[in-house]
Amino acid sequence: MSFKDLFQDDYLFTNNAHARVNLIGEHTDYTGGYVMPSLLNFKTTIQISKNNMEEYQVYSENFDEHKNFTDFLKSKNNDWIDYVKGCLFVFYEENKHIPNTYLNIFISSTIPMGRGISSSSALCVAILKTLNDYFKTDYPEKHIAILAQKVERNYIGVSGGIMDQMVSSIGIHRKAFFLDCLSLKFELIDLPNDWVFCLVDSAVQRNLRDSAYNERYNQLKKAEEYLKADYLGSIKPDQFDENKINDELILKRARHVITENARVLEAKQSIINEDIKLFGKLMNESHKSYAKDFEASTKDVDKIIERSILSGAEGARLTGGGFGGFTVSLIHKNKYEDWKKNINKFYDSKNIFEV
């Protein structure tokens, strides 16, 4: 179905966002320090014009549903059109000499939601561009991906970081996207043509909502706390004192993302050296403070990447917020066939994505 067949109109404006992977940096983004993503093929595609019906209009192709509202108000059953209600809201806060205007939304996308890869940032980052389109409100991307946070944060409800918004907003695809997220300055760094980064997909379902990445958030609040830090990406691991935190379980979040710091800051270096063995390394290190300290990851991902590696892989982790969705995996050019060889004897073809 198409906006015209939908709206009997045309589209005014269009815009688009596309998700990430990212290449390592998990939970370090809201606790002040570095990422380190790249953008993927997978985008959403936001069409809009205005209507007369004195309501909004906005339909999920994904979901071939069809709302309507004329509130910003969010659902109780945490549904798709919160998002959209939520940029909306965000929106118009923002700009309050702007009024209320009723709009047509038409909604595609080829990203798998729930898999980590960061749907739900790029259909905010793709709304909020397009309304800044229509409304000629001429924000800069840094300020697209800001207020892309608002929503999730403050409308939504999920206690993320900023990566995700500034990636899918400014980010360019075969560059690292090197952030700091305290500053917010970062670079885009090219990706060396000797390397492949692949997904797959783990088939298993995440949900930001209902996982523990809540609860992690306040557990490494928690650490900063313990460690009178007002981030734990200020503490480098030579400056950490462990005995300053009585709490195991506190102490193993904090310890993940004080070396997982550490490694983007050193992950950063070997792709401008071009050395791929030490991201590898990297990577898997990584993802065993991922799984062990952090406990975000599961058995069914665990095998992925021992998998992965077995078939020629320098390095795998999980990526995105934990609890299940993509693995990714680092494989030099000369080994990638036989890598994907290998691994198409475990997993089908159609999970397995090039970055």
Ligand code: GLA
Given for the second form:
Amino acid sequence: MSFKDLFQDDYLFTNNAHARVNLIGEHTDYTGGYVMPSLLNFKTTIQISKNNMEEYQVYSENFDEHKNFTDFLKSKNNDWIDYVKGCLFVFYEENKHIPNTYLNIFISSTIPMGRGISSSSALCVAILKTLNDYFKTDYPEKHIAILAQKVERNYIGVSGGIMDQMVSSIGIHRKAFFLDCLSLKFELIDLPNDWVFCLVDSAVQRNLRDSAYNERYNQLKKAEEYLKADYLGSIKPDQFDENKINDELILKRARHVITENARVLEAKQSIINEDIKLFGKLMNESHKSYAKDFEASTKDVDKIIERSILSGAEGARLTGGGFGGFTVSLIHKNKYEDWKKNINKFYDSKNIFEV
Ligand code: GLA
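For comparison with the form predicted alone, kindly provide the form predicted together with ligand GLA.
Let us now look at the entire complex, which starts with that chain.
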């Protein structure tokens, strides 16, 4: 079904935003640390026009659902339409001079949902970019990312950081997006031509993901209180006094973040030096820390990581918020065909995606 079939009209503006894979730096963004994601080819596209119906009309191709609304009240049971309402709410809040304008909105997407590659941030960024075009608000990409984060934090109610929105808004495919999440300064770094990153889908449902994510968020804020630090991101591993935290669980969570930040910095340097062995080693250490200290992995995910490395990957780790979803592996171009043959013995090609 096309926009025209549905709304009997042509769309006026269209824009899109891509999903991301986080190469390294997990749960470091909301503690003022570093992350290094990259864009994927999967994307969400928005088409809009004005309508004369006195209500917003929205169609999601993936859900094959048509929804109409006149106010921006959030629904009681998590619904995809809340992301659309949330974007409109935040956008109008910022632009009180713009009158409420009823729109037709068509959403299509190639992003697999709920797999840790930020389908929700891509949706928000794509909607806000299209509203920005339609209402000619001329926002820079960084501001679009900040507004998209507001939608998820203040409207939807997930305590996320800023990584996904920033890379979805500004990132470039085949470039690592190194981000200092405190200053929001970023660098786009070319990935070496002979490095292949590949996703393997664990197909693990992430039902408990939001509550577990919020729990981790609160544990890290607690660690900052123990350490009397504004942000864990400001603490280097050699400054970390583990004795200051007399709660074993909080200590483990903090240790993951503090060591992870150091790994991101080293990983950035290893891309610049085209040192694939070092980058792979850092991915493996990152996964170990994510699984042991942060307890955000699952048995199925750990199995993929183990098999991927045995199949010839330089490194592999769970990517994204945790508790299932996609894993990412780094393979040297010369070993790629062998890796694929080996990993295919365990996982079907339809669950494997080259970045
Ligand atoms: C989710 C959040 C991000 C980040 C990651 C974990 O994707 O949206 O802000 O915290 O989890 O690294």
